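One chain is shown next in structure tokens, namely the form predicted alone.
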Amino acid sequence: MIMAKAKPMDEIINEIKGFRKVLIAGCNGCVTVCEAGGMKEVELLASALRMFFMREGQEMEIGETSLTRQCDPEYNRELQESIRNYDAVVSLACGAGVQFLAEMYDNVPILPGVDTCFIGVTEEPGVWTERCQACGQCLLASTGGICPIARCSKRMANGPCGGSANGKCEVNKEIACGWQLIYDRLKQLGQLDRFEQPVDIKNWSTSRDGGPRKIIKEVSRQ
């Protein structure tokens, strides 16, 4: 799922100041189980910017609400009557929910609550960590179910690099080698052929870059 985190106080305060009525709008997608944008999130955002203006002796009027989605033009039609009455909105969704609003309601400023991060598991509770970068052309079959783009701190799709000592990255001593974890993956596997095999360049051009990309499920579209 995406993780995010939350904003710094002060950046969101800057951002909001000059606007009287403000919506705080959760998303009960990703962003909900790290903790980052659900609904308690935004009561207690909510509650925490009511008590700063209070102090400031500036009016402000906080909305509440969560989505059941953001990235979803059903979910957002649920704002169509309320956020009129909003100067701005600040969306606590990970970025592609912040945009999608943006979108689909751009006489309102949507101004992002969290900082969207990677994409991730819950590793243990309070804990989640990076499994994907979505490269587009996934590896996963030749290197035992384990990302190296995402794993290995230099991203490289034939390893190791040598650079590891111990199992640990060389980057960063409390991480693990990537190509030590896969390594020991295919071994158990009975899959160490593998490594003769090596993988293709990534075409980065068509992954990556070119502007955004895009699935078309035709069956979808019927």
Given for the second form:
Amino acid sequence: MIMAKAKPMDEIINEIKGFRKVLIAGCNGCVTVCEAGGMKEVELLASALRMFFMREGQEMEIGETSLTRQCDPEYNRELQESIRNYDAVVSLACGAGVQFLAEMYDNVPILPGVDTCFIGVTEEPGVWTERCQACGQCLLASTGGICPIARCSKRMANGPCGGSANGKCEVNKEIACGWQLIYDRLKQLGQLDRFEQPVDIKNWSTSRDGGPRKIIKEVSRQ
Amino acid sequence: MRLSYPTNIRIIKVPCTGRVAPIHIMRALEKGADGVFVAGCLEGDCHYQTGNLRAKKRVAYVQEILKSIGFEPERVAMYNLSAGMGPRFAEITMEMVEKIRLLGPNPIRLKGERKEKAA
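Can you swap the form predicted alone for the form predicted together with its partner chain?
Time for the whole complex; same chain goes first.
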């Protein structure tokens, strides 16, 4: 799931201070789960912004809504009528949602209200951590289900590096060494022979290096 | 006990302070309340285990939001007392009212634009 965190309040205030009518548009997808951009966050942000502008004496109307998803056109279309009443929209969706909304409504500024961070999991309530970098060619079958691209700070295909000490990464002692995790897991699975053969250099063209990516599934096309 | 406490407070009953969400506190302030305090059970005495501890975190969260928009975080507070502590309740309300009096009225009311419609 895509994880995001709220932008600092002053950054959002700066984004919208030149407008008079602003819609805060949440997304009920991933960002709701990581408590950055669902309806609850929309209500809180809208309330805080109204209080800020009321105290400043600046006329500011703030609307609230949250779409089922902002990465599918049918849900974004729901704003077709109401968006005309606003000078700008602060989208609390991930970067994909903000852009997709902006593509549909090209005469209204669509501004980001969150910083999109990573593809990850909910480790425990209030704690979200990274698991996948969407490299486009999954290696998990040969690494015991632990991703060396997302979990190793150096994205090494053949690790660990010399910076691994006591199971921790040299980048930060709070970070577990991804390759230590892989070693422990493969040992548990009786697959330590994986380490006998280095894997080939990873083809990064399926990742960001190949430019913006696209998936087409013919059977589903209209 | 015939205890007296300030008449300018409005009590909103909830089954447990765990029910109090940040938006409830924010809306009270947005509607013009000068301050809000959440009165939960004593820590460790929550009938629902952790309701009052959740409320404590949420009060702190609202204080952070208030700071981020330039409002005094002291306008919001969390107190813990049991249902049998009437005198303490009177004491807390007086303490809170006095604290808010020193801070002055809610800045948005000073602008004379009290939000009537905030639901």
